[in-house]
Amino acid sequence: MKINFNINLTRKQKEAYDIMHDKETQFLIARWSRQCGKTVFAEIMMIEYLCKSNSFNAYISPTFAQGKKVFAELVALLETTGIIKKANAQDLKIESIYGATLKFFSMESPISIRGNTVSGLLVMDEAAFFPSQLPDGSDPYYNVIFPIIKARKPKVLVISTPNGRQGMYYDLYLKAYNKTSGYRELTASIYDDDLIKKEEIEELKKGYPPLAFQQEFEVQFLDNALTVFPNFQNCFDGKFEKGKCWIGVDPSSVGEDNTIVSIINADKQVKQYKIDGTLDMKYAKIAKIINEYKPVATYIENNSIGEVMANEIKKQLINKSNFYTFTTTNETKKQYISLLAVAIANNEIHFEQDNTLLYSELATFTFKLTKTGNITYAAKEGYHDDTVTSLGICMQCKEDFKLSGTPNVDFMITSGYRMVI
């Protein structure tokens, strides 16, 4: 069977394709800029290996959301070709008519990766954003990834923009850079992109702080990972003890976003809950948490679905008088991100060691400049920041209601809170 997808490979994609077919190369460590076709190239390789008889192939991303996106794109590309025998969106698994399987995994659930044996192709996408260690303190590469490739020695495509001089991706890059047998590296900055004009690059530059542009588009390994919260890893050292506390809720109804409840106590120990289920189930679960912890005050973001959720949750609260909605704007976000950044920088806040979702979202929370020169904070493109937003709102709640359920005067003037009616 011959299939034509009408995809014209760029010069760097062609070079990467040749390296992946070099018999002496097992690992290709691709250091690629944003907008240079990283994911497209990975999808091309995955399609090729779905056409290889009886191979088991795997795609690993930092987050489930990213894996779901690539799964959907592949299914859409292949649905009219007759290649797909079965595509399971629940298990994120594609089976081809040739007996090949492609399974999607996430480093948010490393335990699901263990026990598999990859025989064809392993793709590690945005590998620089894999956690540097697992919740149990073990190494993600040698304890999760290496065991699934050591027996059959498949081709391994490790592809990412940089994220500091640390972690698995940087270690693998150094192996390739130092010409370790079986390893090759390929660098593609924004200046290697055949499809972007010089004036477009200059326009991109205006929208990013210099360090952000150097990392994201010039693919430089900076001394520290480019996150609003450098050295956040040091704060994953705590346990949560009940007592006086404040709560922040970042709600969602449907879609990829998560509903997160954050709790911070007087010692700045943090506990978070990911709330799943139908809307009615979410109302009940959130109300139960608030009733159990008896916070000084609770903020729930009222953007989008939050206003509706707040009204339904309040009906189930024992104490309804200290429950407030909070409007996230660029200004209020700056306030609570600043509070969180200072606490992390001073190592004054403490996260539970097994909170891998917060760990991954802190690592990918960054900033950019608008055309008017304002700084905006958000997750790196393709990632989520629900745990960070919930925690930031929680921090703001603690700041505003330091001692009691009565907000301070400055807060009443500047903040975006209001009591739920």
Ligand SMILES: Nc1ncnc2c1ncn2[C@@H]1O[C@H](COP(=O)(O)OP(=O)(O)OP(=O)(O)O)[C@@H](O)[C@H]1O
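Residue numbers count along the first chain shown, from 1. Here, rigid core means the biggest group of C-alpha atoms that superpose within 1.5 Å across both forms. Owing to the predicted nature of the structure, the values given are computational and were not obtained by experimental measurement. What changes on going to the form predicted in complex with the named molecule:
- If you fit the rigid core between these two forms, you'll see the Cα of residue 321 move by 2 angstroms or more.
- After superposition on the rigid core, displacement of the C-alpha of residue 103 between these two forms stays below 2 Å.
- When two forms of a protein are overlaid on their rigid core, residues whose CA moves 2 Å or more are considered shifted, and residue 217 is not one of them between these two forms.
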The other form holds:
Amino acid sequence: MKINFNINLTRKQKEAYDIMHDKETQFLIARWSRQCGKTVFAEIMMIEYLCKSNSFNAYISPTFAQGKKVFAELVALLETTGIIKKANAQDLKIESIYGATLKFFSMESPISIRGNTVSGLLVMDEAAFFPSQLPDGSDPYYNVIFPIIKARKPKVLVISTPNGRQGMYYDLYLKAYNKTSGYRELTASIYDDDLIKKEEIEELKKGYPPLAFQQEFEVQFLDNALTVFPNFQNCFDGKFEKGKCWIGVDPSSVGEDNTIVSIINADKQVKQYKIDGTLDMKYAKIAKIINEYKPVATYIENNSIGEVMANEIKKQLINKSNFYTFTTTNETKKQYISLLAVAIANNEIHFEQDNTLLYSELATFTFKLTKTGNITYAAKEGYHDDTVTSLGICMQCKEDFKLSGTPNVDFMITSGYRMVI
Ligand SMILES: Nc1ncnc2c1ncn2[C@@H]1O[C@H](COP(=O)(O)OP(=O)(O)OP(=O)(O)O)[C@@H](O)[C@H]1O
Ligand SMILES: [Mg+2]
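Would you mind generating the form predicted in complex with the named molecule now that we have the form predicted alone?
Following is the full complex, with the preceding chain placed first.
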């Protein structure tokens, strides 16, 4: 079967293609710059394996959303070729007329990866952003990935921009760099990228924080990854016990962002709720949680939708006097993110093991240094941080209302909250 796509492979994609077809190579660790065709290359390889009879193939990404996107892109690409027998958007599974299967997994749900046997191709996209530890403390590579490739020794494409000298991706890269048999590496910095012009690189460089540029475009493994919450995995050890607590809400109206309610108790055990539905349903659900948990105080983020939401929720509250809006600015965000970072570094905050959304968002939360040396915090491009900001606002609420119901006045001034009137 010959399928024609109107695409010329870039130089590095061609090199990678050849390595993937080298009999001696099982693992290709590709260390590539941002936006230089990593995912497209992975898609080309997956199409090839969908044409191989009876193979089981897998694509693993750090987040579920990313897998969903690649699934949709592949289905759209293959729609007219007739090679898809079945594509199930619920299971994120594609079956080809040749009996090959491609299934999409994410590190948000490592349990669902277990028990599969990959015989054809395994792709790990953005592998540097896989968590370095699973919620139960085990190692993701040896407990989840290795078992699915052990029996049939499929081709393994590990592809990413770097994210510090740590984790599975860095370990695999070193194996390849040290010429371990069966492992190859292929490095492509922005200077090797056929898709971008020299002048465009200079422009990009000017507008980019230097460390981030070194990591994301010059593909350097920095000593310290631009990660805000090192070893956050250790904090996924908790249960939540009801009692004295504080609540933070990060609202969103529609679209990709989630509305997240965070609750923290006096022992810094955290519970989070993801609130779905129409706006009216969201108001009712959030009010119900607040009425049920009876927090010392609640903060709701005062973004575009926050003000309206706050007023609507307030109408449904039993106790309206301890409900405040909170304005996130770069300064207030810095403050609550450092509260969270300190609590995580000291291992004194506890998340529930099944809170996989928070788990993946902590892993992809990063900072950038602006040219003036300021730090801005946000999710890595293409990822979300709703659970992190909701939790941060919740921690700020706890900090400000340490002394049950009496706000700490100094914090009142700096932390930008005010009462909903
Ligand atoms: N060989 C190619 N020829 C032309 N355009 C390409 C080629 N490969 C990729 N592209 C385009 O370049 C852009 C980036 O591709 P892709 O998403 O695969 O990059 P990436 O390295 O995975 O990016 P990210 O770092 O954001 O994950 C897309 O618009 C894609 O269509
Ligand atoms: Mg990509």
